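Only one chain is given next, in structure tokens, and it is the form predicted alone.
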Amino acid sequence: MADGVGRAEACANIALAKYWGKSPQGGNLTAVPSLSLTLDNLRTRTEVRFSDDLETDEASLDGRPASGRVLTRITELLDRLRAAQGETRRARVVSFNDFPTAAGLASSASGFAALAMAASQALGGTLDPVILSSVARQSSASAARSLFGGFVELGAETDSARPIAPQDHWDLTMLVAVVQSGPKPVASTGGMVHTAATSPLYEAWVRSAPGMFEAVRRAVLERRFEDLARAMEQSALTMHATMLAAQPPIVYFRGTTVELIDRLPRWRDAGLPLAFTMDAGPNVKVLTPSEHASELTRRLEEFPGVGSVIACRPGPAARLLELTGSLEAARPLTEAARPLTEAASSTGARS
């Protein structure tokens, strides 16, 4: 393993029980609990290389230089790891997503999870996913969940996420109907602050979200799809209603978003099992038992305003990549080559 270099891959996750809002305790802790599904086809690959030749941290995302708040958030995460390891060198970060960035597809979740793991490897630090989940959460709360595969929960005001069911727990497919691939109009963190400050529905959201989270959790653990559909749709729509009531309102929906969430229940009533959700963005995510994925994909692809459909299965935990060759072509390390990561994952699952 080369000194000062690390590579990792992490998958985005989509919350089935949403969180929206920060804890008054600070520290980027969440105000409400959340539960997510890690997705195999929404991946970020990141390389971190520490060097004596750099005066400041440098980063590129999808081939474009990072600057402003994006670069600041990257540096803040690296600073936490540097402080833990007694490191002073600056780093060059290269990261690629295989899906649209900043479009409400949880690119910050996979991005900061991959960054935390790659940077820790480069510094010779811990690969314990519980610790890295805490490191990533301080930059992006949803990133705490992307350190783990399968179904993952992050409690309110909780430092790290934890897996509740493995990747193979339930044979489901998440279909991402891409309505808009460009950046969303309001960044999530700013949107949460604005909602908490101005929405008369925010306190009701904070009180009701834990109950919706528990309903989602029970349905996942017991593999009851109809119950899951009711709870996850209520969670998503309540979250967006809270934002719509802010002053001025935060509107992530586009026309196609609204038309889809009107049409999808009709398809379900006609016998096609599905459940929908939306994050802070216009794209609609539709969950279905995998045997119905082909039919649902066809319908979504034919729906006016849907540009593409990304089919995802439950995805793996964040993992290290081989350090040879290009970042894009690097393969995940074999199971035998990453016993520390595997051991740490087992420990995290028991916590």
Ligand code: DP6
Contents of the next structure:
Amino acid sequence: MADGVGRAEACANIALAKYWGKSPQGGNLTAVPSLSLTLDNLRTRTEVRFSDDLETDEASLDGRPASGRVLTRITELLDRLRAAQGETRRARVVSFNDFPTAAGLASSASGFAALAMAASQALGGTLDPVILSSVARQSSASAARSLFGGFVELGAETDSARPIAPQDHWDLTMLVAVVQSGPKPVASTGGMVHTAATSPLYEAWVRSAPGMFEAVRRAVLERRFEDLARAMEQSALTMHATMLAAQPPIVYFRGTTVELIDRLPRWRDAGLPLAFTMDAGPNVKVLTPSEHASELTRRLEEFPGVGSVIACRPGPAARLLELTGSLEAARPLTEAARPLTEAASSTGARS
Ligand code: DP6
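Go ahead and give the structure of the form predicted in complex with the ligand, now that the form predicted alone is out.
So here's everything in the complex, that chain up top.
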């Protein structure tokens, strides 16, 4: 029985085939398909507590009160779930990340995925990840993918993400080379709208992204690392080229980002298998077969301008946390990982 409280944990994901651009259909549907890897080491934990004595929703993120656009996005997600459940109470949301927020480390992905699951639990709503993926996607499209573990795709103009291969499908490690961890200069939503409106390359991006997505998808399913590297890097670099051609340009790279883009292929040519990608921020994420992770970590840590390296393995699906004790110490509930029954998904929260 729902008592107005829910807790969930979700992992960030990094797209191997990128999403950049909204569908003209609206509703935060994406213009291009994307495919990501959920990462075990970049987690958000969120508690949602509905209460009679609140006049507005309140949220604290990493110990700081949320306001402005951040709080509005949280309220909009809660409103969709409230409408589905006939709920009128406001909520207090407490959330923290175990990684730097807003630095292109996909905190909105894990954040909205954890929020959707925790809030739905608090309201006695659905825990069906397909429906929660749609709820999260309407807030932030990459969040749709964080409901699932392993390798996950989100089709163009598609409501929910879906997993294409489980967490243990391929023993890869994603090394996040943190170049700078301040807030990003342009938030991704605004950046996409600006790119679509002003970049002469945007149409070409929308036309070519599905082919790169297919190549990434095939390489993942067949575990062909060289093919994955080629398609993954082309997807990231085409996305950034499209933004660089906007007017004025959107430049997420810093000097160290460019130095790494130049250096990494040379390490690969000398025998170290790797594939890099960059999101809406300066950090460089480098994927490698896990047996090469320690050598690559060492080189990245020594690289001038790299502050730290976060090593991540393929991560699990979003899951509920036990409701007792502190949010920090709460253990995952194994029930959340079980396949969902018809009964669990029949109280749909789709708005
Ligand atoms: C570069 O999901 O943050 O990380 O839907 O507007 O919230 P909104 O955008 P968001 O965009 C992520 C863009 C990306 C690539 C990706 O994750 O596919």
